[in-house]
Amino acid sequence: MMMRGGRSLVSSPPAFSNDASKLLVCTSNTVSVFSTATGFQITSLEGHTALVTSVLVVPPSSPAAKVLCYCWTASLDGTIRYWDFSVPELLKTIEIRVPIFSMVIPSFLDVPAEDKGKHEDLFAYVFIKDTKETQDKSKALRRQIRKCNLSKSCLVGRLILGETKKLEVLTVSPSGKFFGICNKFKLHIWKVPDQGSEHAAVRKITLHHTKKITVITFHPTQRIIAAGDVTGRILTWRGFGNRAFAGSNGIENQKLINVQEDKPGVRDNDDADSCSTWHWHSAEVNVLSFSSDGTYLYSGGKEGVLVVWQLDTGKKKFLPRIGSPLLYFIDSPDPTLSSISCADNQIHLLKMPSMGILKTISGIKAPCCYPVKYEGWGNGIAFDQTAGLVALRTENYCIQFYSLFDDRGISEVQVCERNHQPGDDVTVIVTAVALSIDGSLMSTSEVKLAEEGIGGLVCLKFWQARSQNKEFSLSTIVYEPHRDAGISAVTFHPSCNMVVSSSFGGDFKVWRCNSDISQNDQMRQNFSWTCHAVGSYKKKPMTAAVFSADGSVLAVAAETLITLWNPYKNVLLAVLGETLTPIVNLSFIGKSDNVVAASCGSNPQLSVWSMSKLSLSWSYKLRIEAVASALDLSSFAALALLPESSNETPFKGRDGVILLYNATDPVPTAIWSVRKAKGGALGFLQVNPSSVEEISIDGQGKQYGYASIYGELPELDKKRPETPWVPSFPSERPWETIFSGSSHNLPPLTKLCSAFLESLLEKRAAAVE
């Protein structure tokens, strides 16, 4: 069984269902359907074989039709599909045979046959890449806007509405009368033909600007279009297309609007009445959207702030500190609900008009980019083996807890108190994160970067969980735990509150926890950590550390050597061999007496050492990125990077493999090829299989609806075990067995009280006269 997760939620704009109870999100080659009430995934639409780029919900033809759940999707696989996402069920597939980057359907002609003699054809406008070979190579690389007849399942002849060199996104007006794109310094707008004729003329105008335009949006009722540019400015054109789109009255209107002074702000001879400019954003504008009534304009960008402009007055209010650049703002059919998609792979559901965040649909966050100097420091990924969670470092100085089985973010822990803004320079680096076996304790290490060679600080922090939702509170901070040296590894003892930190400065420290119970409003256990012991070996840099499965042995890598210690007495037990290059990963192999080491450098190596023989068992010359062992087995897994020459092998397109070994056998028992192995991590999970929802087995067995959120209902056992009969009179110690029977067999309290009280009293021996 293989489970995949961690896909992007923000590759394309999402869409609300007609009753606003569901949110459809493009997630790789599927469309995930989330509940807006809970934020949990309900179902998914599976069938596309490449990235889904557009999802469009069919609007209802009447108020009673709001319960209908139909949508169109487009993908880079060259198909357009029609779905019933309430089941879910694929109803229709249209083969376009060219990648589709964007799609709009200006009007959904869903008219019943009894109301009209015949159905008119339904047309979509698609932004595609023409993959046909031509003699003109510059033409072959151009993207095209084409018209597609969805009713006849084909493109409309050779009609090309426009061409661009770069990928752009089509934007349609809420009225369905216009659609447009931004192309460098220009804004192209097409008027949708009034008739459903396949070959009806599509008229076009172009508006100009001095800066590159990044996003556009249409007013819902008036001829107003707004655009944002790379400098943070917002331009609003009023009365666009009065000449080109006026029909028979175009000549008269042209005479009336032909003087430059009568068109304030309009450049050249653009077809618009006026153009006004607002400027608040300091960087490019990514989000623009009018409110459903057209009174307000929403904007957002790299600052992570949603700005609400009053269209008539220009007054504004803000939703600040969202924490990530904004990508999309979507209104729902419910005027009290909207969504905003952020670059950190999160979708926030907003309560309008107060703009409070109701729910957050959280995907896995991308790791932050660190300077090359700190790439090999510590381990930035840790696994909660019992809960099936992974802890990841994020760019806003947080640790994200992500559920591997539910495929969603659980919580975040703010490791560094910094007023982080998107785009700010990195000032603090979280170099390592470690979790205890039960996931109740966490330790992190961080480095505050020096500014112009002055300053710099290393911190070791200890955290304790306050709830099942992985809400951690800080218990202890240790500044400069290894003098001015950086921390190379942090690891927890498997059975007691003990942590070991190793440093490049040539020592390791054993930290013990002192817990006490403080009684406030609630009972709370406080943890304080102190240094228990310090160890070193010939002043060599300590590059890795790990405990054995029972915690009786501590292995610390002293550059190219493996030193074995008694962690309780801090006594050196033995020293194992020597590798060619420094060791960066260590792991005891479950119940066996072996330890696996991975070294990096010019001569990378994966080696297995026997502790009983104090010698090398076997080794491979492999570049290992991560190593993990199962606590209750004698096997381990290694993530190996493939050489660049392997692109010509069957591993084409994949840069790594996961090798599963038995401790005593150098031949791997299983091999899986993977993508993006660089910077990856491995972990064995100790999760009860009966409590884990089965997501996919060879593409089958997907669960939907109630089961996808709460799991399967327990099956009732028809053969119930017979409950032993409990007598209704008290025995000598009835309270020990009386509650093991059925409730209707319980004797009255009056019969038990006297026997219970007599058992607590000491009987006096009879006096002998």
Given for the second form:
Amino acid sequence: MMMRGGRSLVSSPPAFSNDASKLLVCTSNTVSVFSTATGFQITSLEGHTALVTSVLVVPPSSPAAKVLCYCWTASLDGTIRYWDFSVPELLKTIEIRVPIFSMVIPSFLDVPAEDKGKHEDLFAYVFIKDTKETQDKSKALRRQIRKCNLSKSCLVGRLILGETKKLEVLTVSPSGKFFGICNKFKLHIWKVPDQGSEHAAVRKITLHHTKKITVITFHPTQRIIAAGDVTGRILTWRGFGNRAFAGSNGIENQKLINVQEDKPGVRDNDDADSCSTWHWHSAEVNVLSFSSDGTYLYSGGKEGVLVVWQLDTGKKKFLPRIGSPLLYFIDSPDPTLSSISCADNQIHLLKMPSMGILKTISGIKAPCCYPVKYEGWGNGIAFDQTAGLVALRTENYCIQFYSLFDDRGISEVQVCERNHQPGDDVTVIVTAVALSIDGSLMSTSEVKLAEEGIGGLVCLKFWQARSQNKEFSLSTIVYEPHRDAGISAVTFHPSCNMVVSSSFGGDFKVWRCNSDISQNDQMRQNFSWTCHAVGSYKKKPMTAAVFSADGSVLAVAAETLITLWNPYKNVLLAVLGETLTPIVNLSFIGKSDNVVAASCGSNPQLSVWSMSKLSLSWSYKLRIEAVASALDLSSFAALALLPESSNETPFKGRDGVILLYNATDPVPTAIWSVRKAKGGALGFLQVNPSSVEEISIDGQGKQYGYASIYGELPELDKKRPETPWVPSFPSERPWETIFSGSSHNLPPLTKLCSAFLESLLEKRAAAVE
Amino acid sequence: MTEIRAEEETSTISKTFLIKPKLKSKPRTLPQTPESKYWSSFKSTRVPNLVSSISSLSFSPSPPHPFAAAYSASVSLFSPLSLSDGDVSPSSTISSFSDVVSSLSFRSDGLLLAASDLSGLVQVFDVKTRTPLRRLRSHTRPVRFVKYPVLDKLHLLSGGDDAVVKFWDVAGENVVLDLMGHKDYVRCADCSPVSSDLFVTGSYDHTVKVWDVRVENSTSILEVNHGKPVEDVIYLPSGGLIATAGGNSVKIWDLIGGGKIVHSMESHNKTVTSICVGRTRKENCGDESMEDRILSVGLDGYMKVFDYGNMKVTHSMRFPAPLMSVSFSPDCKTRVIGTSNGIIFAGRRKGKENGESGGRGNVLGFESISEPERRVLRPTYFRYFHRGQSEKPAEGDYLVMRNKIKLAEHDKLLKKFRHKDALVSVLSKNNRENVVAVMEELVTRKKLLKCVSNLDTDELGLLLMFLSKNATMPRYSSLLMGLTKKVIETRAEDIRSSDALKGQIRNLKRSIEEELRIQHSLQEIQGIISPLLRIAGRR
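Output block for the form predicted in complex with its partner chain, input the form predicted alone:
Up next: the whole complex, starting with the chain shown before.
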């Protein structure tokens, strides 16, 4: 079976339903509908075959129609679709055949409700990339704004409103009279022609600025347009288009031209009455929006601060410490509710006048980009096998717990008490996270970077969970557990409260927990962790550590050797060796007496060692990113990166494979190919006692790996921004179809179990042969 | 029976709502309130030498609201405009009376004036020509009052010492109705402002009777007992309440509720002789909206303003003679009071409206100009949710205090990114833990070395002193030893140029040498012990 999740919630602006009880979020190929009251996903609209770029809710024509739930979506697959998202049901599909990057429907917002008798045509303006071959190669401007008749399902004529080199987002005014785009130093505004005139020339004005404009917005009632630029300035043009849009009355035009002398702040001969500038943001403005009554302007940018400007006076109010660059601000029909989308894949629902965060819809967070030196110290991803959670390190010094089955963020634990400001230098790094088998204990290590060699600090922290919903509280901090050496791995003992931390400084420490139960009014366990034993092997850096499934053996990798210890008595049992390059990943294979080691470097290797014979069973020369083994099976999985050269036809752009091995057999029992395997992780999850599921997370590695997933950098869009974790597997697995579909649509696991087990048994019989 | 009941009610209710007579004169304390300011703003003019007691005063309902005063056997008309200019002579005088004039009443259009005298004659004059148009003779005893109904131009009401109230058809000079029921002199009457058929009369038999001309057998439809001989009675503008004056009390009655007493105002010390309805500016609502008041005058020389909405006396004013009559102009500009010794105190207020509506005509004073429309905040507006946020706590409110975290000096400075100041401030405080914590924070901000290079000589001395004391502490040495090295490297020249700093460096050296000695001896001990341990472990 395969499940996908962890999609970006912030690839395009979300939309509120008419009663503000639902939030429609573009999540790669689907539109997910979230409840604003609970923050949970209700349903999703599935049908597009590429990234959905716009979602527009049909506004109610009368107050009674507020319960109606219709929306239009546009996608890169070249279709515009019409949905009833309460059911959810696809009502209509319009083929445009060229990728649509942005769509606006101005007549939605026009106040006079269309009377049902004479059915007016519905027009949309779409921003498309013309992929058709043209004879004129020199003409690079293939990004066009086109008008589309939604009622007749066709693009209107040959009407091309504008062409730009880069993709821009169309912005429509709340009154539905204008729409515009920003194009480098200019912004273009079109007046929407009256209904019915299909070929009427659409009038356009252009306003100029000296900096690159990033975002624009229209005032709800007045002729005011605000634009933000890359330097953080906000420009406000008042009375734009008085000349060009003044209507057909020539006399009026004359009059207006006569009074054009005094136009403070307006550049060149632009068509506006005045232009004023505000400057608070230190970097690019990404968010601009007027309040519904037009008295306030919201702005936000890279600093992660929402600024509310009083339009008349320029007074400011702030919502600071959002912790991540802002991407979109959406007002809801309910004036007390609005949403901001952040670059860390979270959507915050704000209670409006007070600007408090009511709910947070969080997707999986991008990993932080670390200095090169600290990369590749393990990937810092831990799995909670029983609850199906994954713990990820995030940029704001947090550990995010993400539910793989529910596909949503559960909670966050702030590991170190620092305020995170986007754009700050990273000086504290969370290097490792480990979870105990039952998920109730967590251990993290962090490094405070030294300033020119002084003041560096390594910390090992132990946490215990308060309740089921992963609220961890700190129980012990150990400063400099291995003197000034960094921690390479932290592992929990499978059954008792024991942790091993191995360091590059050449030793490993076994930590045990003294739980003193203080009985004041209720049972409260106080855990305190103390060092139980120290071990080292020939002063070699310890690079990985792992416990066997029953906890009786501790394997610690000392660079190229594997040392086996009795963890209780701290006695060296045996030494296995040796590999060509240092081992970074070590894992016992279930109940069998084999241990698998992955080493990296110039001579990467995946090797399986037999403990009974104390010798190498078999090995491959493979670049292994992650290894995982199930506790009670004799198989293990490895995520291998494909060599650059072999990036050919069988794996279309996929750079990694997941290999499932039986411990004794060097022939893999199953292979799946994945995209963006660099920086990925693997883990076996217990779904129920008899079935095992495999989940991999990938697409992390390089700094832009995730960026491209979330579509942050438009130039990487070709890389298919909607990468899920596990792209489709080769379909030789018979049980794949059983589980296909998202998790909440599945029949209960108890029903599926027998079918699944049957198919599994068949498969294994084949593998044994 | 009814009388007794009314008495009981009076007593019980006056217990509940009793307003004690104010013995001290009020004006000394009151001028602060906006209302007394309003009443004091009537600029008083004396009209002297009118021979005898001013028995009646009446304003014409038509602008510019001249008023007529009855004194002795003559009636004088005054123009309030000329009064405000200081001209106190009457604009015209009617003196075709054979006896003392007792009462005056203008018709609702202000063209006719009815006057009664003690000979029992009621005459109707044309105001302009001053010629008597009709003479109504039927009363056998002195007539005490005459009244034009508010909404009726054809009839008149009169009554007098013969205890009969007569309802006249003016044009035909004949009596339509003889209303008998009072057992003593009828002294006063008022016609309902809302109905042309209803009126109320007050008599010395302590009763006030309400009459309806439509009732056939000519009996009163309601009767209330004032408890004292009734001197004056008026309808309050709503038409549902009446106020009666008698003795030293003014009582307010609810006619619709069946003649229940509403309130009794007893702040006069002597007999109240006359009452009328006055209007004042409503508090905090600007000029436009007005509130009704009862003006009462008495023989004690006081004019009191009574707010019958709040049941309290809002203003009182003293005059140097017993007062006989009071009247208030419909445009709220003029208030006239007549005394028993022939003086009229005419107060006129200057207002902004003066220029606009003064002599020009059709603006009725009672008309209220609508307030300028305010923009109503609706829940779709952002500002709707901000309303009342800047509200100050009222006296009785319970304030929830927010716990304020007290930050130390260096924390505040760190918050302001004044890194060097923070370091200096914490160094001067002499708390090891804090200093190390601040240094660690500076390291995470990558600012420690910058701070060190910015320190001036004194501050560097502080830092070196701290380092020499603590650099060898095992807890902090990993950070401080590195820092010491850096400091000496970067600030070598400054240290060389200052003797004080050199001294610090010497101290530092000494402590480090000490530490080295200790380390040395510890290593020696370790060297002795470790073979022993090895042997012990082997056993």
